[in-house]
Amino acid sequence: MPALPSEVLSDKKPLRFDSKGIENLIRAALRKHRTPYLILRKSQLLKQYRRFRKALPEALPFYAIKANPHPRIIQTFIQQGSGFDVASAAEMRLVLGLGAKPEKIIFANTIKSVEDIIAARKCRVNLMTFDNEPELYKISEHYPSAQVLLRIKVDNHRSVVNLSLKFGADAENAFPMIRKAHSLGLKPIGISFHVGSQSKNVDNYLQALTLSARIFKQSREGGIPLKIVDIGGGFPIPHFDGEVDINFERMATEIQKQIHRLFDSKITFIAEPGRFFAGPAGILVTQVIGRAFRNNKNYYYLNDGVYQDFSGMVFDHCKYEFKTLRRGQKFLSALAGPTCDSFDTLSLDAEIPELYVNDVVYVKNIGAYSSASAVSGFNGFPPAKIIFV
């Protein structure tokens, strides 16, 4: 298990997370730690978890640990009774090693290696997804008692990352595949879908639930009743102050209404929030290591870039709001990472005050898909140290 980092501040001191509180937290950490560092706040993890449970009480959360698999995050959600969405045997062993129960894990990868299927069997993780017939033959051979959910292809309109390009069976083929799973001795028990990452379009969820209800009806009439709907993740968070086009609670209300309208009260619903839980918890703190004037603007070079904790800009298509501790008139500026690669450019149009070497540039809402997808040491630059508070 990875070593756990030290706390920045004593638990006896209440932490404020308004703008002033965040800047005080950054300054306190600067006295103890070298940048770059990623502050993960337990209070924000708990806030997001409780928001989700209040807004979507029908859906049991299974935290998608790919968003950020830090042990302290996983332990926090274990303590809250959360389940976990894993995509590999390595992720499975991580959450089990931290105390999660096998029945609280869904192996939500529709294409699994034989080795990972065998590992799931040995770990007694028997809930998994599939979206194609060849996968069923693999599972039936190596884990014949597994419970399986069919992942269907659904609309990802207006989602930042389309997750139906690579995954999901066509809805018209759903019941034949469920019947095939049953004939192979597996236990088909439900439907899974994902509307895409950072989805701001609630209609994607509503349409997917309608498709799922039709498949439930067809399966019931075909003698194979289903009992679980996995509505996936994709729940959006703001990355900039003052964003007005994201309202999770309003989306959740519409999802709840659709669930009550279409499904029997005995049906179990689960969800796979990742970014929604981990994203708001993270604050990435970097410093200026060099500056230049080129292309008629100031260029500032930071000690973290796209190969490190800004990796979400590449792999997750994220856009972040860059903030500084320095005050003053703002100018259109460029920000770049430390590597010898022009691709390692963070922004060409950041509006920030004039900065100097060692000045701080920080980003909020970066707890997901940042450190999790960072390269370990491209050009010799390590990812940020993680500080849990």
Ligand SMILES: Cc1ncc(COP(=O)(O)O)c(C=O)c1O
Second form
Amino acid sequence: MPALPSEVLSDKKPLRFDSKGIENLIRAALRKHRTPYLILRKSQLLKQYRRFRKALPEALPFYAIKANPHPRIIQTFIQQGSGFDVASAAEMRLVLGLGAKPEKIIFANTIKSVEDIIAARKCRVNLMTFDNEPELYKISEHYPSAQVLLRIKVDNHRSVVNLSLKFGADAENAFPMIRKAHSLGLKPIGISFHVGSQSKNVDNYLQALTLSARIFKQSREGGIPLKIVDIGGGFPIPHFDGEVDINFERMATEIQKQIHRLFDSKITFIAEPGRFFAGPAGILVTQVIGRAFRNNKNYYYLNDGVYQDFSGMVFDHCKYEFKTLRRGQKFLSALAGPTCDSFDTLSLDAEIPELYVNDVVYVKNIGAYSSASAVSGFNGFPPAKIIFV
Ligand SMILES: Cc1ncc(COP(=O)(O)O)c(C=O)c1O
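With the form predicted alone in hand, show me what the form predicted together with the named molecule looks like.
Full complex below, order starting with the chain above.
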């Protein structure tokens, strides 16, 4: 197994993670490590995994490693028995190399290169999604025994990231495409969808399940019975303290009811949570490297920015709550990254106490879509070191 690009502080002592516990953890790490660093907490990975299994036991989780492919995260979920959603042969090799079983992997990218399809065949990763006919021709030529799930376009209403613009077949074309897959000798085995990332709107899931059930019925009547529904990811997490409109357990209960209302108990359900599993584990710790007064406010320049671990502000449309270790009166301030690019601005209206060079600014719930999409050295600034605790 390759060396892990992370350091284990301690797995042994139980760690408390209220805000005092988080600040103690940050201070302890500051004594040993230079910022910026992203602390990934195993306890939170396990907590989220268990919450998911408890609230939605019908849906077998396949962690979407795109959210954060750090080997320690993958290993943690392998130990829990999770499956994995991979988007490329490289991701597939990563999870296999860490010990995941091929039958616990779904290749959930509807557009795959021929090389990656061949790699899936060689790695015996049999389950994959598609949403168009040309993909079926490629799969049937290079991996004729593959089992395919048709990804359909579903409502992404009020989700932060829309994932049904670039992906998904129209539901009315679903059965003809399933029939096509069958006629090409492939094994059409089910339906998949994604309601969009950070979906606080449970109706998206409920409607998508209704559409899926309709396609299941058509397929059954057409002589090609389906067996799997992949309800994708999208499960939301709070990014701000006191965010009140997120209740995962309540959403899960409604999804559960819909599953039982619409589907036979023999149908298998899988899910592809990314953010929900990895997000809460991450705390990004940065320091002020410079400050200036301009445009009537203090501008604080941090040693991590949009090109590094705040990349989620661009690619994930994410907003973060910036916190400091200082107490006292708060002022409307600007926060920016370290690069020479003015786009590298993190906030123009952060409410924070006055800060000085070397002061800490940290963000919680930033384990997903952060380090995963960081650029390795724009302007010479590296992404945060990862500390797995
Ligand atoms: C196919 C697929 N599955 C799962 C995910 C994970 O989504 P989330 O992080 O919203 O759970 C994504 C995210 O882009 C995706 O594209």
